[in-house]
Amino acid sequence: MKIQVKNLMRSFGATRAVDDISFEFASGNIFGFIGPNGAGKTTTIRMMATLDLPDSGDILYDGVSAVDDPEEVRKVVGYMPDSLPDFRDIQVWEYLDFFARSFGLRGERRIRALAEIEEFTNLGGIRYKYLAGLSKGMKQRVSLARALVHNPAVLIMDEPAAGLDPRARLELRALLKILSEQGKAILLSSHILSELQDICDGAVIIEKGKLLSAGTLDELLVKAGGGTRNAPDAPRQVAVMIQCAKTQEARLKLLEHPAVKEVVIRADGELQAFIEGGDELVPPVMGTLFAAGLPVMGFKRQSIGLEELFMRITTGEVQ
């Protein structure tokens, strides 16, 4: 399945929450949806899940419009919000059964679907517990099960790892990889960029309602001058973190080397040097500091990943 977000616009009063956003992804891909707080991620996700209407633009699922035919779209989309309601009088099995019935599952088909989803999300041991008494990790499992109960081709998730402990995050990541291998198209927003780096095939980066960059991780890295993850011999840019007592002198000396494209003095006093050409140029670049007698106390290579891309592309502004 191919999902196309086309020129999406949404305003709330004088605030343009989503400003002409376009991107696409397809079956078997996990795409991260990244942006600062207030960037418009949740608004976009709600429109993609047919819970809100855009002022203009559309979302197409294999050509089916979420604006013109939301009922058809809901058959192929599973939506996982950032929190689960704290119902005190509904047990886990009742909650999932309600949604299975809502999606038109009947009889033996419904029973089989619920059994399979309970097994996949490991909810069998808590099926008779009330939603209000569940831990955050268990609530996220129930929320994921609800989104998957009708076996959708597309899964849209809003901060699924928020508030989870490390073990729960690892378990969620394993489930997402399995779903991707099954051919589902997955879009998830998250502030835990290191997690996205490990599981995502691509990313969409927005800020103040505007699209800043979108594509596979390789495409994003190339756009930012970082080469690709899958072509280690291709020209790329690497970053080196350097501790030096004489930061200004070291910065100027580094910039004399033709492979050094930028040197930033960070708030913690470390130097961050961006070297074009790859790992083989790190030793000669560092050699310029040693030859100049500058007091280097330590250095390490830093891969340019989603976190670095995010910091370089965004400004941190909100609406």
Given for the second form:
Amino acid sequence: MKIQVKNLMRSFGATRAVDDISFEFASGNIFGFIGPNGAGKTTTIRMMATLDLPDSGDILYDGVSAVDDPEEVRKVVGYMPDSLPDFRDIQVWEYLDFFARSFGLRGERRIRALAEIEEFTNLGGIRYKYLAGLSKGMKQRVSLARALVHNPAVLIMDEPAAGLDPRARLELRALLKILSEQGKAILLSSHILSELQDICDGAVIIEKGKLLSAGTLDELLVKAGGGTRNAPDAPRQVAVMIQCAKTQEARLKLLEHPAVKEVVIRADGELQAFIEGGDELVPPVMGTLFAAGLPVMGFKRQSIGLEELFMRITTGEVQ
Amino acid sequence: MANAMEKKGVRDWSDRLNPVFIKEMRQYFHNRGILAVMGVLLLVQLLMLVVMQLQVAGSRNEYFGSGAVMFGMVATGMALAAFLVSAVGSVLRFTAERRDRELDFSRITTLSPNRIIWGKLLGALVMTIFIYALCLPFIVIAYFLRGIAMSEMLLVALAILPPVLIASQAGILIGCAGRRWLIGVYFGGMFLLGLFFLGFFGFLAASHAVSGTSSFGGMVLFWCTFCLFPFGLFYALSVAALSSRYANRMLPVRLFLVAALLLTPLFGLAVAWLSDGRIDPLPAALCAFGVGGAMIAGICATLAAFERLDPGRRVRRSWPRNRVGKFVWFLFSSGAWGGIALSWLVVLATGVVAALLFTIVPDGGRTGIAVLCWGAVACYFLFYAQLAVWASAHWKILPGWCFWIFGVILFVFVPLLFCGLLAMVTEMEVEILLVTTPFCLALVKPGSELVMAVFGPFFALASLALAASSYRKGENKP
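Now that we've seen the form predicted on its own, could you pull up the form predicted together with the partner chain?
Every chain and every other molecule in the complex is listed next, the one we just looked at coming first.
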């Protein structure tokens, strides 16, 4: 299944919460949806889950529009919000049973689906508990079970790891890996970027309602000039942090080298050089500085993770 | 083995039931509040029985004949419990379910609005019947105490059902909004409805005492009209409220209103039939159509002010290609203009009916004027709605209903207040200030009904011209 978000716009009064966002992902992908607080993540996710409608633009699930046919889209989308109702009068198994029935699961198929989902999300021990009596971690599991009960091809998760203890986070990561291997397309928003990096194939970064960057992690890292993770075909780019007393001269000298694509003088006085071609080109590039007799006090090969990427791309401003 | 087969049978059987109904029943029986109401109901009835026995024993009277009193108390308790469990239960639970959009099953499942509402209504009905069953032993005791016939008991038990179902349906409609503060509005509405029903029963009892004739036919007519209409309207509005934003939400509402309009002559004929020949069937049917039409036009116009301006791409795609079909679909499709157009057609039909009453019905002049006045009232509603539609088309910062409320305050409440204050402090005749209200001059100067019949259409036509100028403003919605 291919999910295409096309020119999505949503305003609340004078505030443009989502401003012309477009990206796409497909089955088997886990995409992280990243942005500072107030960036428009939840609004976008809500529109993708048919809970809200865009002012313009559309979300297509294999060509089926979430705006024109929300009922059709709901059949293939499982949405996991960051909360669960606090009903005192419904038990976990009844809640899941209701959703299974609501999605048209009948007879043995429903019983089997519920048993499988309870086992998968490890709900056996709490199936007779009331929703109001569940802990945060339990609620997240019930919420995931609810989203998966009709075996959707797409899973949209809003802060699934929020409030979970380390063990529960590890379990969630493992579950997501399994779901991805089953061929589900997964989009999840989270603030724990180090965790996203381990499981995500790609990311969508937004800020102030605008799309800053979207693509696979390798594409994003290359775009941001931070080297690659494991893409042999991508042009390898390496960032090197250099401490030198004569920054301007050093910058000009570095730019003379054909492998150096860009040199940035950072606020802390360090130079950041982006070298295209890989790690093996770092010594000859540095050699040009030494050969010119410039006072280099130190240098370090910089590795860029999702957190660094996020910090580099976003400004931290909110609407 | 037999147990497993039995379980499988139950599962297969339950698959045919509405999922919402199953969920509702499970929640009803898990809910401590509801179980407490039922427990209190049983306890009160037991106490009643004890008190009654003590009273009868104290006065050394026979038990026989006190059944009517006992049944009256049981029925009151039954009605209260049914209202609390079914109606209040519906509004509280549905409000809680709809409050958080992300957890609202009507938005994250493929259940249709119709299935959701039927599931909830069926749940309310079953709980009401369950409460009846709880009271059955006391009803049986009341029967054996004499003083009341079985048919009267059955009639009372049946009479309790429609108000409970209307209250439940109203609760579902209020719950659709998912706003806690509306629960207070619901209780206020139910209180007024209760007063209305009490008033009606008082009227029935009084007329029964004065005329000595049976009002059974009138009562049936009352139930059929005054219970079915709000029930149907609330149902259709609930379906609209639960449908997705750009769906053809108003289709069920408009279909219901038109169907109700077509049934209004039957109401007139029934009244004529019940009058034992004192009322002619033809003017009665025409009058019912005219008055009903005016009311429906007013409702339709007011709802139009609460709708989006344009039907939208999704709705327009389902329209037929030929012009007649397209126009009919336009009338029944979501979008303020369709509602306004339908209201105008109904108002015109009301005018035609008034003309018929004036011309072909002997002595139909007075009825014709009455229909004309009702039509004028509908015109006032069209006036407020069209102003709201025009304003929301020009200033998109606020939805139509905000402008409608603003218009009603400006054109109805302010003149009424101003007029009332002036009348209190001066001797001046300031009734002319009421020309923008449906009360107009008819209330203060008997015989000047035609003034209202002129002002109403004048305002409606003027605002129509204004609204029509902004017809294209709402297009290009999904």
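Numbering follows the first chain given and starts at 1. Here the structure is a predicted model, which means the values were calculated and not measured. Take the two forms, find the largest set of C-alpha atoms that superpose within 1.5 Å, and that set is the rigid core.
Inset, instruction - Inspect the rigid-core superposition and answer whether the C-alpha of E249 shifts by 2 angstroms or more between these two forms. - result: Yes, the C-alpha moves 2 Å or more.
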